[in-house]
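The chain below stands alone and is given as structure tokens, in the form predicted on its own.
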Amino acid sequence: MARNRFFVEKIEDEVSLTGEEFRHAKNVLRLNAGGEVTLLDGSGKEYSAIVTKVEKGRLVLNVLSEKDSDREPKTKVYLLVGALKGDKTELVVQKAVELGAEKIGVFSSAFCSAYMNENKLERLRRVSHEAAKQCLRTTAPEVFYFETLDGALKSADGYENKLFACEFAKKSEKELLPLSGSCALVVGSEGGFQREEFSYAKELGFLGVSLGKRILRAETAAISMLSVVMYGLGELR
């Protein structure tokens, strides 16, 4: 069974759990000293811990040991998409980090109708901490947002491949199957793109992409087309 997992600032032979990670695993896992778990400081290892002291604010740990994770991708993948009603992001979020995004970009375009501010952003990232948590990654992506379309597209410069999911997209302009090199990949909100950001992406470099003959959900467009970009890269097999 896995150890509970912790995300932590800095490794150190002594570890202090302080804030949402102290109360989660104080609160809702009952954790006492003697219990083991393993802390994650984004550096792509894992550190087994033991928790020495229980006390107000904080757990106090002793870092055992330290291994390397085979667990992150070894392509670099970016996920630009549109802002989403409801919790539909957060789930795109989700399934990204599990997939083996790099990180994960939101934007507003000209027919996104959703809206973000400060504390939606915050959740976004700690869904994106509890999901590299859940399937064992030991980085959490990175989450950011971009008031504007043409802020996003501009953030993928230096990637390798560039590729832009729409309907105005007849057919793909870069095969999917096999693919090499890092990739930043582009999905629209719910109410799609104008044929005006399509033809301006195209300047700056994205190839259009074609996801079927089938319209399909704007979450269910970003996870489909990252999953086969994953497989493509052989990350999924």
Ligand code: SAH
The other form holds:
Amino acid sequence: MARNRFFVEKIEDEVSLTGEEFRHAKNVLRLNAGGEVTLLDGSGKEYSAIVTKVEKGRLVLNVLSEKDSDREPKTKVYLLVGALKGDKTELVVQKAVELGAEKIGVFSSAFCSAYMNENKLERLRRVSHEAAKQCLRTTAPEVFYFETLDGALKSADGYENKLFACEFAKKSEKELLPLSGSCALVVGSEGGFQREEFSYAKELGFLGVSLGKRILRAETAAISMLSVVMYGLGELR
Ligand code: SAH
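Could you present the same protein in the form predicted in complex with ligand SAH, rather than the form predicted on its own shown above?
Up next: the whole complex, starting with the chain shown before.
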């Protein structure tokens, strides 16, 4: 499969690349007629395609073949992280996609001082797409924003393991290794959590997890917790 990968809405015999994907293909990768690419439609399949025409604002491709990919994780892992300052949330989204997160929720909470808007959320979604292509995934995890911790926690209903990394948890109520079944992981922002937030999460069925005696930066906590969980689920082997 060709290394240049593009997400498209729908696969048909003839597919058009427009918008951002078109600009990237034309201006950055300088693709011309005859160029080979891999198309992705988020279904888990990869499609081999060839550029047949370069038009104004559109690249036309012919799909040649399709194959199933085995690069998507077998277990669903949902990462929920507090909105971080600067470009830290982007960093976490990028790493979470590489590590195999199924989807990512960003939330605001009592001690959270970063804000979110449509542009930032759009940027996070682009980061997810780019990371998915770079690490050869076939789906780009969705990125959601929750204005409240409550909304974020409730979005994890139904996950078999609901784990809440808490900087003041004395010990883990659930060991991360070994682990099986779908997981929702919650990590706070730079400001951390209020005691009441932790108690409320427990009422909703979350188990407190300690990541050790040192206080990790939020991005370190999110990436390391996800790495350990993915390892435990057999994904990093
Ligand atoms: N401002 C807080 C620290 C927040 S760290 C303080 O000064 O205490 C950001 C987030 O990373 C936390 O909310 C938690 O989810 C996670 N985290 C960091 N270190 C942790 C640890 N040792 N155990 C569990 N979670 C941790």
